[in-house]
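Just the one chain here, the form predicted alone, laid out as structure tokens.
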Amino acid sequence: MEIDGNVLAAKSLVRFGVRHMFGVVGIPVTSLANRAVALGVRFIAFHNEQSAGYAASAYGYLTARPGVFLTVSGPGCVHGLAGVSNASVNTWPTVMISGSCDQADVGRGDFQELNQIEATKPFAKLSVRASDISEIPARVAQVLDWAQSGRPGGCYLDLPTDVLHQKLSESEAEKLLTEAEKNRAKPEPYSISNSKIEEAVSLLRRAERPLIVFGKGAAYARAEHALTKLVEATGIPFLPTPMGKGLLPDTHALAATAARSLAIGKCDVALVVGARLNWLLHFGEPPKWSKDVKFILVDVSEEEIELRKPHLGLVGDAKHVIEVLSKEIKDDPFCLGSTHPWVQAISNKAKENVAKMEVQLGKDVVPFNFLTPMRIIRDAIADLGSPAPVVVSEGANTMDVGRSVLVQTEPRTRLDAGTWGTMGVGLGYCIAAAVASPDRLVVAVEGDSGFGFSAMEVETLVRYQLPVVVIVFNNGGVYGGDRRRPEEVDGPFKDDPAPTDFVPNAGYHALIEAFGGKGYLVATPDELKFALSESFSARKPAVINVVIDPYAGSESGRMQHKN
């Protein structure tokens, strides 16, 4: 018996682990997909090729497994660029797969004719073609290991149609995947020389300001417990970067993210673990850093280390670094203890700053400002207790005052616009969430502009009826409606929407309720409070549209911390 092409790319994608994809079908790729979901891939349908790239990424990182998407050919193949991008910049393992014209006709102008693998290569790790069908299972393979080794990342995989079309055994098949598995590239293990182990020690111990930071590179490394017993061994005050939060709890007594200036500022020793010295860390320079602070970079990247050129760089998977730091630690311990100077320094400053924030938090104002509904909301999240339910956040306004206020006591927890400040990426996120995690409740809170890349896929989440429940900040536009100075209302069409207005009092609730799920309009405290309750509570695709002031937010593009 026979099986082409669709088979023996889905059979592959199978034997090497492929468990959830994600994409847009149609020609040449709907029979693939079909192929796929018979063999026992779940396959969750999207509306547009970005947001299934997103699910992807997301996926590739909440899983520590490739992230896999489909995608038809030419334009399809384009849209889904932003998933694998996105994937690059954050290093999540992630394989996008396309269909592409018949190998025949290149160059005549073929329905949706692209050379994809030239327009992938500047987004990807790796982008490779199946120009036969006896190559599927060792492309299949080699993009799913390319994902994950070394810095994870995006490629890509090219399956032009006519060699999906293609035939061959079934004896053949088997023969050509057997030996696909067999060739598969094994991890290098890592190895640390003593002598640097023993000078990152000694930094750590000689330090009188010492400093732990760790970021989403520590999170997919599953390195929470192992910086839990390196933190409460030694007394060493920790930052994480957004999205490392939760590896240990955002209340935890060394938690220094209230304190952040005061930790970033003052410390002489700053100990890096799978997080890059990049714009979310001021590049690890003055005046943000001192000049005289010594970074010890922990990375699964060589070329990453001589890039940021630290005091010291340790090579290697965080998890088994931060292990090898604390067994050598262990021999001869030390710990700050809770009057350290530097340790009361940043409790006292973290302190003094969750305060000011609480005396702001507490007050109920209406119309909305963005702190209000945010303690609203955090504190029903944290009536939820465990399992926290991932929270998916994206949007300026939104996005910053959320990272200050919600609260993250559990690893893998938050996912935003990450290392490169995507916005759209919201309800693809929240898919990935709630396939990688089906356990826990996911909860996006976005704002207006941030929701609108993607909001059509509100459809996708009832129609597989998964538990997300989406709150959008709505006021009004980009950062809050019409933000022009007097003198920049002028010229033939001064009368239009300013560019960043929206549609004023727009019915983001209803857009949910014309799929079957459920919406909620809340103006006030009670409102918020109820639809909260309902909807956690249901566990069921819910939209709550959240009308903030207008006038409430401001123009915000990088991180924005003023503690």
The other form holds:
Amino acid sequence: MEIDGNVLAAKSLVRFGVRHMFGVVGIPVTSLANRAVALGVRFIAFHNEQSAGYAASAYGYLTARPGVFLTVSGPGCVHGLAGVSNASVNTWPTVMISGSCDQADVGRGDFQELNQIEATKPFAKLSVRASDISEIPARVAQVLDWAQSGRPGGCYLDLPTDVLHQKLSESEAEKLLTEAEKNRAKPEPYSISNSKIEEAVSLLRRAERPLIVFGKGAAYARAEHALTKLVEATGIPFLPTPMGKGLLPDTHALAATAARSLAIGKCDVALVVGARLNWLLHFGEPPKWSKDVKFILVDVSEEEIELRKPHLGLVGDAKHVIEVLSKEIKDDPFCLGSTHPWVQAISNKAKENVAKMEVQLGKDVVPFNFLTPMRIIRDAIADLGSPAPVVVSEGANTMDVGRSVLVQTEPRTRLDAGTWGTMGVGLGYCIAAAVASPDRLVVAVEGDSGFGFSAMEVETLVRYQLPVVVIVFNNGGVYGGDRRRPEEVDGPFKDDPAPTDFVPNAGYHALIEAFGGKGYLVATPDELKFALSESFSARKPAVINVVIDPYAGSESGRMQHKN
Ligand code: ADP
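Can you switch from the form predicted alone and show the form predicted together with adenosine-5'-diphosphate (ADP) instead?
Let us now look at the entire complex, which starts with that chain.
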């Protein structure tokens, strides 16, 4: 019996552990998707490769196994670049597989022709082609291994049409699969010098105002138990980045989230675990940070540590490094205790800020501002208990306000625009979360502009009956109503809608109803409470269209200075 390249690619994926795929089928990869499904892979078919790519990247983050997505050649591959690049920037293991044109027709203007290896190279850790059917198993293994080795990221595999149609015998295929499996890369254990560990512990021990900061690299490494042990043994306050939230509960007594400015502005030693000192952490520089702060960076990437030039760098897996640090501390323990002036200062400031915020949140403002519906959503999520839902969030004001109001109590339950500030990730991330964490509800809290990037994927939610509730903060545009200064309103098209405008009062809820999902239009606290209660218990695809005052919130969320 002979099999073709489609079957061999599907067999390779299954043999090397792929259980889910995302993508858009068409020439020349439809048979590859069908073959994979026949071999037990769950294939989630999207409307656009961009969303499929975002889904694969979030799946990689949530499961710590490469998220795989499939595209057609040329334009399909171009749309998919969004997913690979987002994966690489966020350091999430992801593999894009695209069909490409017949190798004999390269350069002759073939159907959907593109040099996909060159196109993907700037965005991928590795871009490779199987130029012959016999190369398929080894190439599939290679991209999967590269995507998750060292610093994870996006990889690309090119499968030309002629290769997908070549044939070989089943016994030959079996031989190739076994060989590729045997040659798979084994993760190398990290070794950190004892002296560096001792220095890190000594810095933390001598610090007057220590802080532990952790990010989505620590979440990816599943470092939650190790970090909890370290925080609780030493009594050092902690600050999660937006997607680090939930590794320790936001409600923990040592959480410095509500005292962020004080914590980063005054700490003298910061242990930063799986988080880059990039824009999200103000580059680790004054005036947000003290100029004398000593950073101890823990990162799987040596390159990252070299870039930031911290006081001390520990290269390795976050969970492992934190465990080794805790072991070292155990021999001569220290703990700040709740009466330590630094701990008290953080705790007092956090309580003060929370109390101020609660006063604002406690008001029922109608027409809705951002805070009132966010509080109602926060309380409805809290009522769900454990397992907590995965919260997906994007949009300027919606994401900013959501980050401070929504409470994260479990690890890897927040997905947002991430390192690149990528808008349009919403529905892709929702679908990935529903597939990767089937025991959890998924709740998306989206601005209307963020939702619009991938809104057609609500059909995908309905088709697969995924337990996803999408809440759209509808303020009629990007940042809300027309906010142009008088001097900006001029020219022959001055009567057109502003570049930030959408159709006012858009019926986003009706979009999902078109496919048989449940839609809600809400404008008051009671209407929102009812919609949340009904949709959360139904665990079926729903869109809640929340009407927000178009002049609530601010332009560019909290980044006005950049616009
Ligand atoms: P955040 O957005 O939460 O601040 P970043 O994406 O900036 O986080 O940083 C995550 C960092 O985590 C990256 O520099 C990446 O190299 C690193 N990382 C990824 N996997 C691991 C791991 N297993 N252990 C430690 N660091 C990791």
